[in-house]
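In the form predicted alone, a lone chain appears below as structure tokens.
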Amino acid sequence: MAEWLKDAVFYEIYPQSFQDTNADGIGDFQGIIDRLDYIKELGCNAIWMNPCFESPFGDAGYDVSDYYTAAPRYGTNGDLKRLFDEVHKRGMHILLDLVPGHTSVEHPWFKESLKAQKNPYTDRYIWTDNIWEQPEGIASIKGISDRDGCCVVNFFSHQPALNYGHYICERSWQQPMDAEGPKATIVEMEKVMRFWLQMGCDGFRVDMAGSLVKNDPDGLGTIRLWQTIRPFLDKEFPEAAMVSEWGEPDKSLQAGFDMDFLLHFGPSHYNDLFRCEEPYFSARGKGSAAAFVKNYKESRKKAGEKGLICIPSGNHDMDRLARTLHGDELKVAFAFLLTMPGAPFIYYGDEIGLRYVENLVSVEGGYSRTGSRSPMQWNHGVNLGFSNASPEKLYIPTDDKPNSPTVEDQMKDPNSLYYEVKKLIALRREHSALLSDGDIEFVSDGADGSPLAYIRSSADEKILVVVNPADREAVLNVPGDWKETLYEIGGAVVVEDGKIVIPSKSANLLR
């Protein structure tokens, strides 16, 4: 694992919505670097970039048309060179976001993948024999060329899926992953990760890492694929991170990637906390974490302890924290997010509690998402500060509603989130119990809107974290003695024999 994943905490940018210099209503590059000395003091030293690569744009940039070139919009290979300088200037790093399972039908790869004559890229896709046979369970693409066969798609019917292989195969036009189309695709995805890496990212995120190799029901496949392109890493970019969307860390982190998110969906509980109809971090105190931590501590035991799984405040494709949470709750929750193993990540503007735009048309394949994406929101000019171009130019709308939260009047007040976040961001490195590569042990899981709390600890001290979202006092018998209070919100605990009682809507670090 890469040293500085160690204290990292990361800042997710959404590029089209970050901050606009050009007046053309989407963000870009610049931007990104106008704003980096905001985010190093929020204290995030980490950032990972939405894909910012050539693509039409019809899944926001998850349709990639060309690995090695930035999309115009966002600027040139020039300027993202200077975001990386600039980025490492301030002492921080940077991942991209690389989708090796698909790419756009623009691709000239799946152009030439198109035409009936054999040719280098007629296996860089998921072609069944004939069109009469498509492949059963999997959407497909058909009819759109001369080529006798249908095409596997991803997601989009504008996705096709990359041929990386099939772990069981049971038809004629399954390729095993050690056939010539599956090998070639590997060989060209190490050669545009090489690219950016030598160019000065620090790494990637990997989309859908967990679902390259197909007819693969135990991902073991898709394993060994990651297993044999880790060694090229290692040997060649020993400080590159590998962060993976799988959502199963035991499967991903012995396949070799340094952290997994938890996901919206798959089995890790996470939205039991934040985004379900009665929310553990909800001060109403109906919900629950039990399935969570029991799911967690479980993946942990999986993946060797060791491993960082890391849990994020949101992403491009959740509902933001303040749809479901909010005032002090926001604060409760943040509380727990930064405190957790594993490197933390922050959705642009959850620092500020930005909120989901509700009833937004989809923009660029967003739909029920895109209200999670709309402009950060920096202060009360033109656009929310995010940009100088008419309103109708913008990518997405701002948040128009009353009291819409903005950078400015967070800074102002000292009682904000933004403080709260900050306050508890320096807290974390400040302390090796609460790194991302601690140990946790956890006295209470948060069943049926009972406390949450857990003992942080690394070879020089333990640290207790109890939260308390719900509206109502709480008492829990917690071993140890526990007298120094570290940080606290929503008002103290008292330590008395043994027992630790527990103000509502609190979150308390002891030591």
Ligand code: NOJ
Contents of the next structure:
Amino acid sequence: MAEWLKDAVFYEIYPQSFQDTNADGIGDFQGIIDRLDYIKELGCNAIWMNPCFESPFGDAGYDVSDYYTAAPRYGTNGDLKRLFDEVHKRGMHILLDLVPGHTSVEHPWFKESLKAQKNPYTDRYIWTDNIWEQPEGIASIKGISDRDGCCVVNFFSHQPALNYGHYICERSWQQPMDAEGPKATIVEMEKVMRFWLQMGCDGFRVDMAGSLVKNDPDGLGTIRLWQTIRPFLDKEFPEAAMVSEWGEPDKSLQAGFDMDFLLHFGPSHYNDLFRCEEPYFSARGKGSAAAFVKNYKESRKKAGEKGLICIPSGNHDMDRLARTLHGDELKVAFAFLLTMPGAPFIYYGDEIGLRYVENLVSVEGGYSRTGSRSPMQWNHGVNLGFSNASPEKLYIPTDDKPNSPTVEDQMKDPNSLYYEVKKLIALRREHSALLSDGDIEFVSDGADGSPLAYIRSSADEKILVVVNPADREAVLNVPGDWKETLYEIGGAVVVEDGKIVIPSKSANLLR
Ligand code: NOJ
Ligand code: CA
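In place of the form predicted alone, the structure of the form predicted together with this ligand is requested.
Let's see the whole complex now, leading with the same chain.
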């Protein structure tokens, strides 16, 4: 594993919406460079940036039309390299977003693949033998060229799936993983990775990493595929980090990823904590963390205890955290997010409680996700400091509701969410027990709105974390002698005779 991941705290940047520097209403690389000191001051030392490559932007850049060229709206490849250099100058790291599962229909590979005559790209995508044969249960593109076949789609209809083969081949058109087409796709994807790693990026967040091989019900084919890619990285770029959008750490870590995200879909029960009718972190205290904890423990065990599981504050696909949690609830949620193993990921703006912007028309295939992708709000200047463009030219409107949060306001207020997040990140980075690879032992699983408590440990220290989001006091039996309070929000716990009395709506870290 890349050594730098151990104390990494990530900040996810959706480049469209972070900082515009040329008044065209859309964020750019220079804007990110200009805000690196802000990110560093918050305490984050790593960045994940969403796709920034040439694309018709039918899915916000997750529909790549050229893997080797930065999208001109953000800047040039040279500007991107400058971003890498500026990140490194500050002792930080940056992951690009690799989209290996599909391209845009505009990609030259796909245009070649559409042709009836056989050519080197005929098998770069997955085609059935003729147009009347539809791939069972999967959407496909058909009837848009002379090629007689249906092409398997990976996500939206304009995102044809790249061909990595099938684990189980049942139809004549389903190629095995070791066929020429799938092998050529892997060679090309390795070339893409090498290109950006050589230029200075520090690794990749990998889009839909768990579904590359088709007809692969248990993921065994996709695991094997990534296992064949990892050795090239280990040899040529041993410090490169690979983080998967997979949502099943037991599989992805076995596949060779350093970390896997818990997602708002899949088996993790992540949504139980933050995004459901009664989230565990709501002060109503009607939610439960028990199913999450059970799944988390099992995944960790299967992943060999050391595998890193990332629990993000949110991302560009989920509702904003501040849509379901409010005020101090967010602070208690961050106390949890920033004290768990695996590197934390903060979605831009979550550190100031940026809100979901309701009732927007979809932008670039965002649909309901558009409200979570609105511009970062820096100050009370034009467009809240995001851009000097006229407001109607903005990529997505800013949150213009009263009391909409800004960095400027929160930096002036010592009780702000911003300061709480900053404090928690600093604490995490000071204590080895709290780092990504420290151990965790649960003492209380947050069943039925009860407190969540766990002991984080490294070779030299143990730290007890107790969070009680509910609006009621609670008592827990906790073994050990916890004397020193390292952090407290919402009131200090009282430790007496192996019992801990925990105030309502609080989080405590004890040593
Ligand atoms: C997951 C990405 O996070 C999402 O934004 C995108 O639409 C799909 N994958 C398809 O690439
Ligand atoms: Ca711009």
